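Shown next as structure tokens: one chain only, the form predicted on its own.
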Amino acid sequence: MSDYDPRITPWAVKGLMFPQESLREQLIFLLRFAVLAPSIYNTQPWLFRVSPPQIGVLANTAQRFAACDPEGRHLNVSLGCALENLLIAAEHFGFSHEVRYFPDVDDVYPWVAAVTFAPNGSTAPHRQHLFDCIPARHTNHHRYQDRPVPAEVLRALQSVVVEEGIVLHFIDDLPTQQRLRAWLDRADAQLFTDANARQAILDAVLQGTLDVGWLASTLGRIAAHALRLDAFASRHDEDMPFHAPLVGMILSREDDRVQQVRAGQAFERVHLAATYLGLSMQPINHALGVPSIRQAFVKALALDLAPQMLFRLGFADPEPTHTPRRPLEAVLLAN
């Protein structure tokens, strides 16, 4: 059997598949669940090098949308979300592993994790029930139901971010939300006012890189926030800024491209808890990567942890459509 079979598209993926052949193809077949991880901008920036027993997460560093994110973090979070996809696939099908952090490896491309695996593992527990929300999972780019999320089921979602210093809080009350609205809202007019960025941002996605609906959706709110059309918006928009009853966050207490990493971690595990709950979820942290803009939330908001994703959540009808991932054996390096 070869590295990869091009027959299984990446979204068709199911655990049934699993070869029972070489340590190897194991390997290689958890990867599949790695690459549906969300991406911030679908960038998709991750690589692997496969070596039995250990996997390398690697940054595709020319994925990383420079624009908007000129420190990394958003590459790092992105990374995150694949390298817990691979965690949540190891222990479904019984391995055990060992994660080291942006190990001092010689490669052409950063490695961002080296995982080791062993046999005879289990499914730790705020791991449980997420191996099947992987190809589940959806981001919700629809208007959220105007229904609250029971308490219960937050404080489920709570309980899966499990690293120290990284903590997931919600904002419901509607003052907070409608600052958070209008400060993406000055964000965003910023971001396109840069002839660099919007030069960047427009090369994307001519050429496929970056996630078109993002881009139709801001476009939307700059030009209803540089006309003053948001004084014809409806009651229930005012209500709700988001067009969700809450908003998440995933902050830090240390702001390093290891807790960057973490954070990333843990908002891949809140989404797929949030996909087996029954809610939807979508980031809306694209801003968040550009310093300036970054500096001037964390002062709005007056918060004293480092903001790592910024995401809406609620219940919405089901997103018809998955964003497109590239096939595994464009993102598997040779040994």
Ligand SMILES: Cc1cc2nc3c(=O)[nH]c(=O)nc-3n(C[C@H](O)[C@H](O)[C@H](O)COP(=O)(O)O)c2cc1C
Contents of the next structure:
Amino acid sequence: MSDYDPRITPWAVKGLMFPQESLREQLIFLLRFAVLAPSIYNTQPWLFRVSPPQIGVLANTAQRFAACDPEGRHLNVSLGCALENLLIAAEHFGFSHEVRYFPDVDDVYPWVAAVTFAPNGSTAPHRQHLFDCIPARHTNHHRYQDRPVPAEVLRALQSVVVEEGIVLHFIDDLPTQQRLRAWLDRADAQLFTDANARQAILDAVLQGTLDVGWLASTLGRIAAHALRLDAFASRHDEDMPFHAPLVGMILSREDDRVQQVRAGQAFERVHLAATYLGLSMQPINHALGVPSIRQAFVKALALDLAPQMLFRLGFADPEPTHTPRRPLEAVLLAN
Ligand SMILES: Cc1cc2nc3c(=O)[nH]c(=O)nc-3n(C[C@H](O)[C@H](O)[C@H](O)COP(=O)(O)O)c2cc1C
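To complete the pair, please output the form predicted in complex with the ligand; the form predicted on its own was given just before.
What follows is the entire complex, opening with the chain shown before.
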């Protein structure tokens, strides 16, 4: 415990370090788990205002990739992931909580949620076992094994999606997955023709916030598509980075900003539950932030619900390292 420095090793945070001094210190400690959430291009677009017994979760709009996410939907989903980690940690340490989405607060940055905490809380059934998985979770870019995901595991993942109007759907048939992959390759190619989007992605890679492996695999797929290497690609399907026994999709009935945040919460729970069950996941939907690409996707798959997160799921070797995080101090706003 003594060599833990949260500014250097945010992933080494442990429940044992829970402070006893003051409610304020305790709420700040909960945020050490919130910042380990996944986010689009690892932008970590969150800011927090702590005024006990409340935490404000704010959108750092300066971190928004306008070219790739002009409507801010990936931003909202990412904030939902951080909010969910906060609630899981709060329940673990015995807090109950009340969330108000998009409260009307006059501030420099928009408030996405105001969470009020009280003592005597307990862990909700859909958050059981997830706390310990927060520092273990990571996006896995490796090749996934062919091993099928057992039906009871899928049922366990379904059981953590409890939000009204939010659905988890799995695509396990190969022809649909192949259509989806070809479709996403075209979408990536379209995204990379936009100079602003290209620059935003490159900046993220140079700053070390975006995984170089992801970029290499994405460019490889775009190249295969551009060179019309479909036949080659299908012959080498096993080697394609997209390859996975399952594709999952989180969809919502309504497509407003509250449902986008709640879809992020559901996604984060699914990701943590998958971690608990020994499964790997990788979102594959960054191109769907572009409205024209997204509309075409909804049409191509004849969806009658709004897709919020698309991800592959299966068994794979773990990533050797975690992605970096800004220190908590950098995302805590003064009161
Ligand atoms: C809304 C959203 C969209 C994402 N889209 C993609 C994607 O299309 N491809 C990908 O490899 N990762 C995607 N990610 C994963 C992020 O790149 C990842 O969370 C981030 O780099 C931090 O790494 P970690 O999840 O391992 O902590 C997405 C994450 C979120 C929250």
